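Only one chain is given next, in structure tokens, and it is the form predicted on its own.
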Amino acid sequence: MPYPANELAIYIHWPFCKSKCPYCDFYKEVRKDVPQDEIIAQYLTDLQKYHKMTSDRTIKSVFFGGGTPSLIEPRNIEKILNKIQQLWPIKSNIEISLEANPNTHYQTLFSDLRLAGINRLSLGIQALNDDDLRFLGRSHDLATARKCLNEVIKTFDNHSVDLIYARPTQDIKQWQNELNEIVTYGLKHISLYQLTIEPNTVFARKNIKPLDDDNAVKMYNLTRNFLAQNGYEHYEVSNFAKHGFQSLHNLTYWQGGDYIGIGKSAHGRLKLNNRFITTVYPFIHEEISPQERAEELLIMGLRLTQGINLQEFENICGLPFYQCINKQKLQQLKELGLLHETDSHIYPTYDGMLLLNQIVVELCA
């Protein structure tokens, strides 16, 4: 479905953690002495300063991430949530999200962050062993993983988890059962991310290395089978959702809708009278050109399995698609299999999934 015009998205980004994990290559503070209301307090103005700009927008999710949301006082998200409905209109279905992780648990918390607001709760397990969570630098055990999946269930309609799989000493028989335990949870959303070893994190400086392609392709294609076996839509590369429950903010993201980022390290995007703005924190504007935004446009929308609509494409951006990629590349990608195309639609294969950094280097070239 298209991004209607009229629409805002809402990220919140707290950057604050109790501890860094070794492959986190993500903007982060460790610090024991957070000023939080003070950092609430900027946010609320930050939220006043974007709506002298979109003050004709409706909100349609809000998403707080980091970091660690869950360190946020639920009083404080709270306040957020008042003074964004005090700002905007807000839609009746509006998706609220917050990213929580187990080490922040105490008895209460889940049913304080739901009745402070948020509607939808996404779970950072990481793996569903002990080895490997120690492995991955996270300070929760599975005892306390598999508490805190309960307890999301019974609190929350809309929930999701996070795994990684592809660890160094990870094998299929290892991941299989990881993903047959998750599937019992009834989960409305699973993502799923592939390790990947970024530069300047913990584990490129001791030198770890990521599991062979081979293995690591097929834990992917055995993920896609297996979840779509369970009643599991595979929506987006890394993400799975029962019907009706793909996660609406992360579509804005994909299919080229408006948003705003509050807090340090978050950026938004927005169409302001036919001209493209990036934002960055503290509210930094810079305009950029429609071919920028088109190939922005590009590398998002082939992240989905539907792909890239040819009309909308247009519509976002002021381009017709074709005339923004090679389209001698295009057709090479089709003949080898790697992308398809109606009348419509522009959209990876299933072997294409595997190869979007690729394709989208040959489309641009």
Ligand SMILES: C[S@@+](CC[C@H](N)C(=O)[O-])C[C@H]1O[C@@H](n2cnc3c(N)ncnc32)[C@H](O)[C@@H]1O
Given for the second form:
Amino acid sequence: MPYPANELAIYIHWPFCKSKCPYCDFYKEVRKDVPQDEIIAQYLTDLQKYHKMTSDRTIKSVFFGGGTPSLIEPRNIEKILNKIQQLWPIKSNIEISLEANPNTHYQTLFSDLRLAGINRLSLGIQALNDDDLRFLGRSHDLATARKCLNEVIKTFDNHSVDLIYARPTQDIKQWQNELNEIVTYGLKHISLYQLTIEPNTVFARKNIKPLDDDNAVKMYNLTRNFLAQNGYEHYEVSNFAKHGFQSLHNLTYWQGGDYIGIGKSAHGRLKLNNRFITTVYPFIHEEISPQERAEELLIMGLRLTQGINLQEFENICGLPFYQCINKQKLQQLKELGLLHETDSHIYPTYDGMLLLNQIVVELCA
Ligand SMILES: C[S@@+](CC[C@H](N)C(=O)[O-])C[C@H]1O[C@@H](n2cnc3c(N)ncnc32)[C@H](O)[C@@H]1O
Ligand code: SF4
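Shown: the form predicted on its own; wanted: the form predicted in complex with the named molecule:
What follows is the whole complex; the chain from before opens it.
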């Protein structure tokens, strides 16, 4: 099926948090007085500006990410969604997601968000025990996490949760307990990230060491096998979904679709008149070459278990896949059992998923 080039995804970044988590290197600010209405007014103007470049597109997804977008007042979410609807045609099955942090919970938060137009709620739980929530510097406890999970399941038909594992002192048994619990909620989607110690974070400054590789690999394999047994398809390195519930928005990034980014630090990718434009908010635009776009498609596409669709790759960047990679290295990676090739796709094997960074370096050599 040809990739729908007339579709567009919209990312709205809310860069404010109640507190800073010591592992996090996403762009965020902690401020007492956030001039929310002013910022939202600016977002509406910015949507209008981006519309001028993309008026022929249909919106397939909107994603409110952060930072902590559950700090946006629901009436402001509604304003943004109304504006988007005024400006562009909307796909009938549009996905409208919002990332919520349990530390912003109040009694009507989820029902208010649903009424405002959110149809997919992604909850940042991170850990399912109080000790590790404290270690991760989260300002919610396990009881609040569970309360939020139950409310989200009741309020939305489409939902997701984020957990971070491979914490320095975590053992396999403890992680298994958390997995046992998370599958009981009937969530449609689960994102499970291995803790990375990012430069310039509090964890890096405190010299916190990540879990050793052997145990991290054991936990990843346990995660993949256990979630498959529980009806979750592993479709991207860190993402698992019930059938039909992969994240449409995030697939745009991994499959090389177009998106715009609104809000400080948000970025975007647009193909306009066969030119490849990268955008950084507010309106810093840079053109990249087809080769550069091809490399991005390779890096992002191999994150998917279904891998890269060779025809789509060429449709998007205009270059045949085999012209963009080192064919000898591809052959070696196949012989090592790390990549698999069919007439239509190249994808990482079960073992290959563990070595994606090295695979990309080899293919681009
Ligand atoms: C930008 S955060 C947004 C979620 C929301 N702000 C929250 O914390 O609840 C997206 C997700 O990235 C993950 N994440 C952030 N930093 C990470 C790190 N250093 N290692 C692993 N996962 C991380 C967390 O699971 C987090 O929920
Ligand atoms: S993990 Fe979420 S809440 Fe914590 S600092 Fe990062 S963006 Fe903010």
